[in-house]
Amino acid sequence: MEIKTDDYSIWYEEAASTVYFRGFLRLDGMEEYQPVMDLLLSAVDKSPTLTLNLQDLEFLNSSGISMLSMFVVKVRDRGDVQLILQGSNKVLWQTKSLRNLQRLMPGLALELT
């Protein structure tokens, strides 16, 4: 599973149970984020532990943060998946927004490096 444009790439590596994000993600509204949500939901169905590696995602707009929040809530409500978010302390949006996602799902593991 992969979504690739000139601005960003998102792909799932099943062997690592990890979805990788790279680039600048600034889509307009939830409709444009639906393929990303579909990729995430498909990935979470394949493993009891899923890692989202966001370290190379330099920008995510408010619609993208809303989409990630909705995904975290869906995973929390399932109750059978361990979610790990990997981010970078060097990317400002990640230091603020990823901690807020942890509030939505206290069992979420947040790894900022």
Contents of the next structure:
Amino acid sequence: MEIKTDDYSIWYEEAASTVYFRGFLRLDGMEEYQPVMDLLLSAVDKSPTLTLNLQDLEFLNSSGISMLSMFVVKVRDRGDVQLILQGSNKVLWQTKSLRNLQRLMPGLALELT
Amino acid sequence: MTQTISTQTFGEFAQEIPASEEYLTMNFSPSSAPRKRRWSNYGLSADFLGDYFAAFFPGDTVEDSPLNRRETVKAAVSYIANELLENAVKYSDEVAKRPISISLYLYEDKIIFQSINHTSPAIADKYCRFIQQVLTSDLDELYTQQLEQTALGSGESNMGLLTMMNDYAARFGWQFQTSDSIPDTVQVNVLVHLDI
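Next up, the form predicted together with the partner chain in place of the form predicted on its own?
In what comes next, the whole complex appears, and the chain from above leads the way.
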């Protein structure tokens, strides 16, 4: 499973139970994010513990933050998946906005390195 | 014939923006090209504004952050400019055929952003109601509530505005203006104050 464009790539590595994000993601509204959501939902079906590695995602617009929050709530409501978000302290939006996702799912593990 | 203008303002709105040595304005022409084709240009413009204004700052360290001042300004300006442009585009009335503009003004300890677009009275009314909700609510609570609501897929998210206010501590002022010289159109003028 992979989405690759000139601006960003998103791919799932089953062996690592990890979805990797890279680049600049600023799609026009939630509908445009549907393929990303579909990739995340099929990854979560395969991994009881799923990691989203966002460290190389340099930009995410607010629609993307909304998409991530929607995914977090879906995982929370399933109740059977451990979700880990890996971010970078060197990427400003991650230091500003990622923590808020824990408000939706207190069991969410956030690793900012 | 005299022109009738009606104006409503909210938040930190100033009619006169203080004089600034450094400022930059970008105007986007009303275009018949599909929004999809133009969309990536707004992101590029926001990145350019981030790079341009970051160049005025030294690379000195920021307390409790591995990012230096220049990197912080670049990322914050690019996020805010992108959200303002996305909103201006999403809510612009394509029928009105009016340009969208974004200006940035640099001061010693802050940047003021100004975005101007034109929209329909119905969209402007909805926006005014949300602003009133923002101004009378606890921001932190409203943020969580909207995030949950967005996550459940119900209603407008308004997360752009809320992330700028809550995550970047940006302060907003808004002006809505109607003029009988451009009927059925509201000019939306947004000021964003970002301390740096």
